[in-house]
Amino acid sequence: MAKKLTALVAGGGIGGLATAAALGRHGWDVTVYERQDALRAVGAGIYIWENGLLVLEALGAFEEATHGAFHGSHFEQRDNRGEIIESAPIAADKRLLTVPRSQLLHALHQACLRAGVNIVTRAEVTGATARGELLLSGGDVVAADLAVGVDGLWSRVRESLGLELSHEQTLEGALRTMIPARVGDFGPQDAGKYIECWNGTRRYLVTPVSDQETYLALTCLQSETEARAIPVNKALWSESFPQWAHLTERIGSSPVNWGVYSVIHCRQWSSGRTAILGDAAHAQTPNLGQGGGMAMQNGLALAVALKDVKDRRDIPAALEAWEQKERPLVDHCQRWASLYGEVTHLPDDVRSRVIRGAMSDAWIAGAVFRAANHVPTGTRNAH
């Protein structure tokens, strides 16, 4: 009987926790090495779609991940007078769900159990080497036919192998918290939907993600000190977006965290027999919802691109194969999710009508929504 290969993983987040379970479904015998002393999801709420619902169905990942999740009809963008620029039903074959991160993270979780992953916290990867070893604090070496840095914008795998060529921090950042949700938040022009208010440089987006909690992701420009402090400035929030001023009263009960956005380009993703994905390789702004969504689909197909690979000697050429294969799709995301956050730049009324005529054009609106509709590798068979 064949030996099994080895990997290790660098990093317990959703794209690490991925990776690690399809890389075990694929036979491989992984580790997960996460700082932490335990399994925990930064953020709050996470936007699902259709590709990454996908990637849950091939872990066995999906009703664990989805259970009580808020299923929108429309996505919403509304103007300062709070009018409506643009609202964009949801095809009922391509879905989008939203759910808790943490709920999301323990169904993964659970994923790499059932695979046979071995998950080791309280392990801080400090560095990594072409040869398929993580350097861990306090001096250890751990080696495998396979290393992966899914160890998020600062990766130290990243840093180590001399991968990046930029890692650039926007101008926008975000506070990002959950409240719980109360009957008769949203009134019948609300409901079903997810809605993204202008007002300015601020946004407000209102995303229900069970029917206990909902999640809030209050974005402005990082030089607006008092728009981004924490506590939150509840009396600036709601002046600024009175329809929601419920809402914002509500801000508190959950951490509120706040964070610039990070773009990060590689000159590749892999050297030897270590591989990056997710933020390590390719941080996006969240204006797609499609951090969580590439980082999964990325570990899948890396999975897949794997699974014939018999000897160790082989994986360089074949991350190599991933790469060019997965890349491309990843690059155009990276650039129309940045393009997006430009009109943040714009006067209210103009933004207003580049929006909507931007969505009202075919072309544009397939290519905000390639990334969310694509098949990912390694999914058409997974229902």
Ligand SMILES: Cc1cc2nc3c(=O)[nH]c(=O)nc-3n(C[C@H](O)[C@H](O)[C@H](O)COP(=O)(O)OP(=O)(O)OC[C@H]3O[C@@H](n4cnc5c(N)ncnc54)[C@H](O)[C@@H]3O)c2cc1C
Contents of the next structure:
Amino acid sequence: MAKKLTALVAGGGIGGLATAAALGRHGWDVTVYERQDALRAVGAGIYIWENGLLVLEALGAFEEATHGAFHGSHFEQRDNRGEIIESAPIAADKRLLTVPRSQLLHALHQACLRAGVNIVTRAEVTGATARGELLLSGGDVVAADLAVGVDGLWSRVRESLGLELSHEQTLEGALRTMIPARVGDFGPQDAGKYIECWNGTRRYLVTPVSDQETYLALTCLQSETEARAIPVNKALWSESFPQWAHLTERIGSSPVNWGVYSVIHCRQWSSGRTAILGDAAHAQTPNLGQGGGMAMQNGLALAVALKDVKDRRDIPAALEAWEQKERPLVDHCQRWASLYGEVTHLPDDVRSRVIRGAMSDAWIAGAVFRAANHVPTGTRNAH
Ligand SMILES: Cc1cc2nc3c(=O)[nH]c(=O)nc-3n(C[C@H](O)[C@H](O)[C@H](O)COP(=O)(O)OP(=O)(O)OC[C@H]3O[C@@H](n4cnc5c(N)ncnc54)[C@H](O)[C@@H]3O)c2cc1C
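Shown: the form predicted alone; wanted: the form predicted together with the ligand:
Following is the full complex, with the preceding chain placed first.
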């Protein structure tokens, strides 16, 4: 029997676990190095569009990841007076589900275990070489046929390979948390929807993720020190969004985190036998809800691109072909996620006109939802 090819994955987040599970399912001997003492998701809830759901199916993680998930009928935007700017129905054949991040991570972890992936926690990666090596904080060097850096925004793998072109941090950021759900939280006009409300530079995104929990994302500018304060300034947010004061009041039972967004561009996604993906390679603002989807999608596509490799010398060319195939969609998504975020800086009434005009334009709507409508490499519908 041919010897199994070996892979090292730096980072046990959404992208790292999806990549590891995909490689494991394709017959690789995989080890993940995660710096935290356990696999732990940062953030609260997550939107998973059709493309991400197809990847979860391909990894055998769909049922667990989406058990009890919220399946909304509309994505709705409202203005500072609470009036609907745009209410976009979610097409029946294009699913959008929202789940707690912890549930998604757990499902991917289980998929890794089923695929025979070895996971090492408390293992900080400090660098990498183009020869498929990862450097660990204790001074050890581990080597394999392939190494993949999925170590997030401040990727040491990206840095040590000199792949970064730019890392821009936005003026805007988000407070994210989970609150317990209660019967009566949503009136008849709210039920069954994902709802994004605007007021000046502030935004209040209400997302049920199960019968028990609702995910809140409160966005504002980094310069708005009171609005981004932790503990959350409930009086200020209730004043900006009085219709959600009953939800704001409940903030505090789960951790709250604040962060501005990063947009990362790299000159390429690999060097020799070491690749990067996920936020490490192509972080985008969260406006399209596609950063995690792109990370999972590219992890699966990487395993597919390497499926016929029998000799490690063929890995660099396979990685280049992988990037060539997958990158145009990622670049597109990054661009449109950033563009969407620009409406933050418009006066309320202008923003409403722009959103309404843009989303009723078929070409623009097609561009915004291109990733959601994409059939990812390696999934059941892919050619
Ligand atoms: C406010 C906000 C909302 C978002 N909403 C959505 C959404 O609804 N849908 C969506 O698809 N995406 C969303 N995203 C984007 C999504 O969270 C990211 O794109 C996704 O988490 C990227 O996954 P990743 O595995 O590349 O990185 P991460 O999730 O950051 O995981 C990186 C992992 O690597 C580990 N690590 C870091 N450094 C090291 C090291 N040196 N050594 C070892 N381990 C290391 C970390 O501990 C972590 O476990 C959102 C982002 C933000 C900021």
